[in-house]
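So this first bit is one chain, no partners, the form predicted alone, shown in structure tokens.
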Amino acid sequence: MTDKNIQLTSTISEDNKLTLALQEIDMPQPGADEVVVRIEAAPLNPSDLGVMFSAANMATAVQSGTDENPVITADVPAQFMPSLKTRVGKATPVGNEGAGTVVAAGSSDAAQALMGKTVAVIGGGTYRQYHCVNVQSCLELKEGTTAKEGASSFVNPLTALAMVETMRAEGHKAIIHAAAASSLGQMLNRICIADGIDLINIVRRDEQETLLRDMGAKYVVNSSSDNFIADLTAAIIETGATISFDPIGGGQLSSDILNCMETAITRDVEEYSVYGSDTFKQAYIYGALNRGPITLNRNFGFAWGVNGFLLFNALGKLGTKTVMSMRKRVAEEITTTFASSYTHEVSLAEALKLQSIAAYGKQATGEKYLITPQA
């Protein structure tokens, strides 16, 4: 350990400005049940960008400072400021997860057992060089697993597993997933193939359909196709899917999914009911790739729900035993089922260059960035 510790922060000021900067902070001292992790790899996930950029218009971003200590500023539209009042004036650490080596440990047996181990960590502020976390926020990686391999052990793997476990807990038998060619979508596809669960993958481009089919996906429908509604309905008829997960949010995709579910359910019903079928249909929205309003064209009866889906809330509902089983599976299969690949690696300083921001800010399929804080 050294005396130097750098973290990436996001700050919104009263004059409607977002500032991204590197901040020198004290080296942490672990409490009894805490460890200090030298963060060696941390992924840039969409949820991280939500904290990092907030509601700023990144098209207005300007870079200043130096190459070693760049500063990014951007305008925040005035209409979003009221909802951000709790963030104003506060330097918010960025980064939800990462991995590295435990270099200091508290006095408890659980903390001491992790000393020198490579662990994945979950918790705010992983875009820093040294991070102090409770042992419960750590996942010990198998011997030989690198920090880069374990950097994405929490957000995508646990979200994908939580989708499957939520399906089971709520009594559904098949899943519909949108933006399915994403890193998370590819993980969910591998899980469902391994566990024998029917998964309908919704994509928007031909090359994404090819990618998933080459990975063994049986049901892939293209939302850009003229036959999308018919293809989706046919896949639902075959699988009986009545639960969906949508990271897009805005627009009418969840509405289309619910309508297709209802059409599939009632295809052989001879007696009309103004209330629709009594089969419950659930649409979960877990992202905001489209920040516009959610449109529901209600042709799907009254047995339905549209809810937000947040990983930590979902884990709380699933219970400790299920969550511990999920975490164990991730650690065992982090280089197979839950493997993540990265197209670019950047240092903390490089992450605050306009060229890098323009690239990873697109959140393009197959373009995943990894921050290496020690570089």
Ligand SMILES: NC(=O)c1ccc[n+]([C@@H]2O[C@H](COP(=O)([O-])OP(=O)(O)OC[C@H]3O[C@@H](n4cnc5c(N)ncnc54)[C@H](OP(=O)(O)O)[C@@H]3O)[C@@H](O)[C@H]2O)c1
Contents of the next structure:
Amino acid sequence: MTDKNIQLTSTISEDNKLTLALQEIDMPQPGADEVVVRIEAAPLNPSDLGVMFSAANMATAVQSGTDENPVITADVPAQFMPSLKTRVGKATPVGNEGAGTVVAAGSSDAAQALMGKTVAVIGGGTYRQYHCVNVQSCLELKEGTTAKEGASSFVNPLTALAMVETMRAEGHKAIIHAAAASSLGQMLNRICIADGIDLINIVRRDEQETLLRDMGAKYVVNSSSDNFIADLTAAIIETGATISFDPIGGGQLSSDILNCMETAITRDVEEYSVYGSDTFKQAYIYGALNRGPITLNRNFGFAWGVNGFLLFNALGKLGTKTVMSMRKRVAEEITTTFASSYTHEVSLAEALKLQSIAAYGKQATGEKYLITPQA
Ligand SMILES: NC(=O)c1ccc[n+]([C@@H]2O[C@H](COP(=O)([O-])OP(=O)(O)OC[C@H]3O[C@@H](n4cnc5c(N)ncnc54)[C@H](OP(=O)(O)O)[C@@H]3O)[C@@H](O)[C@H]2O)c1
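Just the form predicted alone so far, so send over the form predicted in complex with the ligand.
The complete assembly is shown below, putting the previous chain first.
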């Protein structure tokens, strides 16, 4: 272990500027129930970009500094500044998860048991070389699993599993998922195929349809097709899906989904009711890929809910026993069901190059970056 520890931070200043930079910080000392993990791999996911770019307009981004120590600045539109006031002037560490080797451990048995092990970690600030975390925030990876394979063990795997558990807990029998060719969407397909759950995938491009069908997905509908509404309704009639998860948010997709559910449910009803069907239809919005307004065109009666869905809140509702079994499944199936793939590996400095930012900032299918902070 060296004395050098570097982290990537995101700062918003009073003059409406975002600054992304590398910062030298102290080497952490673990408390009794903590371990220090040498972070060897950390994914760049949309949720990380939310912290990293915040509300900045990245089209205005400029790079300065040196090759080893790049600095990115970008403008934050004035209308967003009031909602960011708790961030102003604070260098916020970036990175929700990652994996690496435990190089120092506190005195508790649980911490000592992890010494030398490869673990995945969850908890703000993984885009750094050495991270100190509580043992509860670690997932011990199976022997032979590499840090790169385990880097995305929490955010996407647990969210995909939480969707399935939420479907079960809330009494639905099939799921509709949007932006379904995402990393998370591919995991959800593997879970649903393995567990015999009907999953309707909504994608927006032909190649995404092919990708999911080649994985064995039975229901894939394309929102760019003229037949989208008819195709979605037909798939809902076949599966009985009454719950959806949409990471896009802005626009009217969740509204379209609720309307298709209602059409499917009421298809054989002969008597008109101004209140619609009494079958409860749930639309969860779990991302902000489109930051525009959410539009609801209400032709779906009164038995419906549109709610936010966040992993940590969902885990709280599902309870410790379910969460422990979800974590166990992830550790066992991290190279199969929950495998992530990355198109580029970049050092902390390379992650702050305009060229990299332009690529991973697109959040496009199959364009995921992995940060390797030791490089
Ligand atoms: N709420 C939570 O707790 C939670 C937890 C985990 C993940 N998430 C969310 O889950 C989503 C997926 O994460 P990921 O890591 O799996 O993503 P990813 O692999 O980077 O894929 C992103 C996907 O979104 C699509 N996309 C991007 N912008 C879009 C838009 N405006 N309209 C429609 N589709 C769009 C992309 O398709 P194209 O190639 O067509 O652009 C791509 O398939 C993210 O939004 C993330 O924030 C939320």
